[in-house]
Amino acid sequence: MKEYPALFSPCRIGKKTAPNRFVAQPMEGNDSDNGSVSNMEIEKYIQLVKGDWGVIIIEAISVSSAALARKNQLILNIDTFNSFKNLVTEMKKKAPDTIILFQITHSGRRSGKKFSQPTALYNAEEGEHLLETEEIEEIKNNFIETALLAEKAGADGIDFKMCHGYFGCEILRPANIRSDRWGGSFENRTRLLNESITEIRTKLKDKSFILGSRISYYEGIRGGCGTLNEDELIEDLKQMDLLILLMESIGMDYVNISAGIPGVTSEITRPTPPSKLFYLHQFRYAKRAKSLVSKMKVIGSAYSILKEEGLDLAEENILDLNTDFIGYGRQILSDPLFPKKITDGEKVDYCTACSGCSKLLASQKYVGCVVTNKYYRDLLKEK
């Protein structure tokens, strides 16, 4: 057995030490109940736990009932928190070690027409509401508070989502040329996170408490995130890189990297076998933040369709100070068992990339492998 001391060795990130390197990505699964943790939700937990990861994201975890991308999708509020209390009690009785954080959004404009309200920041489009002022304002007071929940469930941190196209990526874009508070300059696109992170801060009991975000280093899209206007296609860094130092600036403890937009520019989101080489790019992401910042940690992407090879890359990354974390969404699917079936030596069910789970995610169906498990493959074939 090929071992890997880098990946294996504990890291601190904030006040908090993770056991070793390896990142469980949030991986939505559409099947909670009613918002609360289901089951079938604690049962898919409690595999991961059982994988030795370092650090567990919990998926997609929305603001707001209103702003749904699944009609599944998790609810962190007072009606459901004894659920999400019950899952970090049942994960910390089996793994104590493991840091669980809480990835927290707003679908915005991603949000599902069908049994949720699309909203808009900017250039609402048919079905779309555009956000007043005084809206966004009640965005972020729901976004503090659903953070501070999460610290009374016992969850070790959160993820605020700032990525993939949703409410948090959407603010940042140059393409956000608001006239009010909460667009146009940098400073206005960076007030959610900003305020947010700040205040959420001060009301903390736990200060060892985690914040970081996951973002879109580059988008792929005309005046995104990684673009330098609202005009501008090309990828341009510099404001990414002032988001970053501004994150340390404030005291967050990492940021996890990522790129594109699911649905919209998916290759660089999480590439597949013919655009394979798609994964270079997610490392220069990780590598350049990786040297912006001194004290928060980086948590990489983009090696679950690396499958055996990842691994030693993965070493490599870190050995050379390019990444801190490791992480892992497609292949959490496909293995939740991975980092321990690597310690032990054993077969590991590597991802196929076959883009089974998406198209179960994009039909709004229950969310798993279809390759190793036949309940979502049985599923996939449903009319």
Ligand SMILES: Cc1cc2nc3c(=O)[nH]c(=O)nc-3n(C[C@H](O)[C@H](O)[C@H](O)COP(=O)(O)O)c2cc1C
Contents of the next structure:
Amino acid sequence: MKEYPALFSPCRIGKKTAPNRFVAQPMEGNDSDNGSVSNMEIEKYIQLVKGDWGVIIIEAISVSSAALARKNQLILNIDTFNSFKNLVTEMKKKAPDTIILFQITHSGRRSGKKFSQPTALYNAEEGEHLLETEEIEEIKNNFIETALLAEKAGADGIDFKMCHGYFGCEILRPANIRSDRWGGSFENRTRLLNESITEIRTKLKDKSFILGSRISYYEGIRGGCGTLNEDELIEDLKQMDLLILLMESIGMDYVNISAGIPGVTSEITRPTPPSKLFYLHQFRYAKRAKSLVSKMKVIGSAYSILKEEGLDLAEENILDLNTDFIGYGRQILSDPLFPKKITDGEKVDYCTACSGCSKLLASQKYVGCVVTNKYYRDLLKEK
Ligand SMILES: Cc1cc2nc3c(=O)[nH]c(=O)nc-3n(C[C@H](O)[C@H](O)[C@H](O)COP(=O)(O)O)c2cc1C
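Return the structure block for the form predicted together with this ligand; the form predicted alone was the one displayed.
Below, the chain from earlier opens the complete complex, with every other chain and molecule after it.
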């Protein structure tokens, strides 16, 4: 049986220690109970806990009930708080050392028109509301309040979502040419993250609470993250490098490196068999971020497409200091017990990157693996 000593070695993240380098990336299940954590979700996360993942990032949780990308998306507020507390309690009972992070987000322009309010930061299109300066301040406060609720619920930290085209990502783009304090200069475009994190830090009771963020290093759109100005399409990562340096300078504990926008430049985010080699871009972005930081930890993404081969590459990337943690998305659906099965030498159900889970999400159905789970296979077929 092959061993992976680096992958299974513990690693500091802020003031806490993850038992190994396997990260269960946030994966929206669209299966909440009116925003609260449902029994279905508890079961899903208990499975992950049993799988011995070092870090589990709970899927995109909305900071506002008016900014949902998914009909049944999780929302963390006073009304739903107890269900989140219960989730963490149940997970910690089984695995007290696993690091549990809440990914907090606002869906902005990507909010669903049928059940939510799409809000634009610039170039509002029909049906989208162009946000006023004060409304953005309000959204910042929502992020801060939600982070503090996450602390109260017992989470080990938050993942401040700045990736994949959602609000936090849109505000970062060079294309965000707002003329107020939320757009234009790099300072204005990073203000949301900078001010929120600084304020959250001062208000936290638990000084070891982890503060991290997920970013798209390159989005693959004109004026997107990873370009230099509003008209540019070609990748130029200088501003993203500055963002990494800023994150470290304000004491953030990790950056979770992703790329692309699902549904727009999906191949970059989640490579499929014909676009397998996009994983190399993801490796390159993580390595680049890692080369810029000294204390802040780096989580790499997009390993699912690599199946068995991914384990050797993950081990190599940790040993070569190209990343600190290895993030798996779709693999957590095809086999939530993956890390434990590696330790036990059991057969793993590797993700086939069939895109079934993405199709379920795009059609606003409950999300799971359509290859290993008949329930989701049948759900995908339903009209
Ligand atoms: C169904 C589905 C749901 C996802 N939900 C989230 C999410 O809530 N937050 C997030 O940052 N990324 C989300 N992603 C992206 C994944 O976390 C991950 O970055 C992507 O699948 C690539 O990694 P992989 O190749 O290991 O699957 C989702 C992807 C899929 C397919």
